[in-house]
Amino acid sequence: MANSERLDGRQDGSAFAELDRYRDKWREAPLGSDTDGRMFSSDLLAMSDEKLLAAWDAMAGRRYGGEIGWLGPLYFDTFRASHVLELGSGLGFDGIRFAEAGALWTFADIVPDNLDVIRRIACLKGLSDRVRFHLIDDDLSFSALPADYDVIWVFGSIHHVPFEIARKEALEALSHLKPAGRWMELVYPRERWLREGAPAFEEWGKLTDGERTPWAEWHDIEKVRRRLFPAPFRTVLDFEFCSHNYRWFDLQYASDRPFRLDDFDVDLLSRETVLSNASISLKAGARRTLKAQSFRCPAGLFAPAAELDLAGAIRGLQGDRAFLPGIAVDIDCTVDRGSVGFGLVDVAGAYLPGAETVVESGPDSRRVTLRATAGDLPSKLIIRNLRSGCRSAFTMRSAAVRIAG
């Protein structure tokens, strides 16, 4: 799908006119977990208070006792007396659970009936003073909400819209997060997408969430960071669970002031130095193509296949500035066989293991981003074989160095 995204998250076209498609889908919600079937929120609203509460409690019990039951014990203390904004609240299972434990929770959703179900449940449970509600309209604005949230909670919701729409929503919500606040998100990982045949995102949603689902898109940590860019985040947790069906991110907003897009030097953050094929020092098995370079790694675990000198590019970015906040190296590649590690080497020749990213073979082109802080700027990018007994193969289409946000 063509991406008309700009740095400010706005679109050149009217991408948000299609939100009605997503509203029509997400007026149905899982009855606890993905294996329990689904129900329309309008059908729940038609029930008496007694039947609604019994049905909701049964669904919530299955959710709490299933594959994500660990969320409560992990975050009960974190959320006690905290202000939490949830994007895509569904039937409110998580928010009600944490509100009962002391959280102050704002449910935001694109479906009015979903919010009406949660409103009734909160009232029946005596939680009306601990919750508030926000209907997400086509403009994806959160301007009616305060700017004092400790946490933004995104549980399997905005990965169900295309990246540029999710980015617009994320940037709008971020201005309501406190300094050092947390962004917590559940997504579907790339491993699940590959296992299920690597379908188009328009088709994959039908496999993950039913026939009426218009979109599902895999995410990894760098894809989430690109969606939140230029807001700076530190990773608290990043792991997959439930047989690679889900991935959980817990990120901390790494700033001492609230996020405002206008506070960032857009020109500076957009500046990059493109590394040409001519700057690549070949190790073994390289063969040139017109637009890319393909490599077959030498035999042996950790055997280097190629390196790129970054020193000149970094000096070009730095110019007359005495200080760089950090740099990012963006690589577009395809790994055709085996596993390849992309890593950085500092000026003393020491490998920086914390900066390495491992890419497994797969059918799609990957964008790999490596990051280095101001105090640990690299001199080279090293690409090496990470599959024992296999001469991994990969193709590099482009590489660029930029100032990290």
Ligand SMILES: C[S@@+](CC[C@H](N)C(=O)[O-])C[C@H]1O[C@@H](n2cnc3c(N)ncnc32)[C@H](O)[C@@H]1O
The other form holds:
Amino acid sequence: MANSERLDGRQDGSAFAELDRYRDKWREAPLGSDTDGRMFSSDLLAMSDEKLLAAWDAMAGRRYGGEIGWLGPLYFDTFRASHVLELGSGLGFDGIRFAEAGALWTFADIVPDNLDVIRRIACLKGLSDRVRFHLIDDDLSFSALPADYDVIWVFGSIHHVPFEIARKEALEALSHLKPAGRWMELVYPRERWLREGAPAFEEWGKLTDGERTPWAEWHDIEKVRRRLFPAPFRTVLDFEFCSHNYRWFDLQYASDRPFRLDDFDVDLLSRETVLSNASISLKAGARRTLKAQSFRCPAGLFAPAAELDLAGAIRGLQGDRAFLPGIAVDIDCTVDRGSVGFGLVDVAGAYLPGAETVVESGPDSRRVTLRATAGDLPSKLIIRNLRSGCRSAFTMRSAAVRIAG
Ligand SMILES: C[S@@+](CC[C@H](N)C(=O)[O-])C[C@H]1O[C@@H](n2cnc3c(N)ncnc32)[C@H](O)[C@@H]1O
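Other form of same protein, the form predicted together with the named molecule, not the form predicted alone:
Below is the whole assembly, all chains and molecules, this chain first.
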């Protein structure tokens, strides 16, 4: 498949995900919640049926009564008689619960013993005809599965492998999702990563999921969208809970056709116009320093610091194309002090609904992506101060406009 070869950077079409080190970690699966500890699934498999069921039920009971207990009441009705594919099912607490309530659940995991535990639990609970299993191999293929899933459920799993592996896996799984199907995912937010010292992702996994964890990576909505790109999604839910420890996304695949990567002209979608420093104009009171890349906002909440004229770049991208699905503006920046808003405005200077992203100061470089649909194209990007009593400061490394689905 030409497109996937381009995406994974290999020309021989071979699998690039070597999952053994992740498999070795995840033979020890979480017992329902982050505070409940972990257990080797082989130890659970060594138990008698009676003991296994009692142990599993006790763990499941704590999970359903804990911080994510709301998942059941929120989704029982949505999932009844629906086909759900779960990536990274662990010991199967969510899938068994929803299968008991009428869902048809496919458990997929990289660890065979984890799947064997669920297989036994499903059998003991009389659910064997409502569930199926898929062992994810290094080729990250789901081709043995049907292509008509209503939902893909990803609960704290693929953020434990590096972004490019997770992206390849997600795109493989997406070709098994129905039009208008849902992608639901629990991730760890960036706020938690910052609070815990902004460690390398190889180190962060040890803090989030125990000493043997090789990887944990923060995600926000844009990172999840980048992982799923070019499949278009609209946001149904996006919120953090438990003191910024978790973030929940419920996204709907916004197309009436099944997703096929080969249907997309990836070269066209990745074409962009890079905006130069020259196209950034300063607003009154703002200051630019350090080779024209660092900015200090004027005093006052909401005071604009700089604006980028987008009209020319958008015209350039449009060329003589009859249809422009929409555009995205990507900005790589660091906010050094305070809070900064990056927002799109229309020709009349009015902010486009939902098109402002607020970035708080922090040590890491951020990629901010702002989107606009064809019917609502912006004329400018405005950057403004959003911290009261502070002249926020930021550094912009690049800005570019591209076509987006
Ligand atoms: C933190 S546990 C979460 C398990 C379960 N979803 C839960 O909430 O209890 C991570 C699970 O994801 C699986 N996993 C790790 N990397 C994966 C990947 N790239 N694809 C699918 N599953 C993966 C692990 O084997 C493990 O079962």
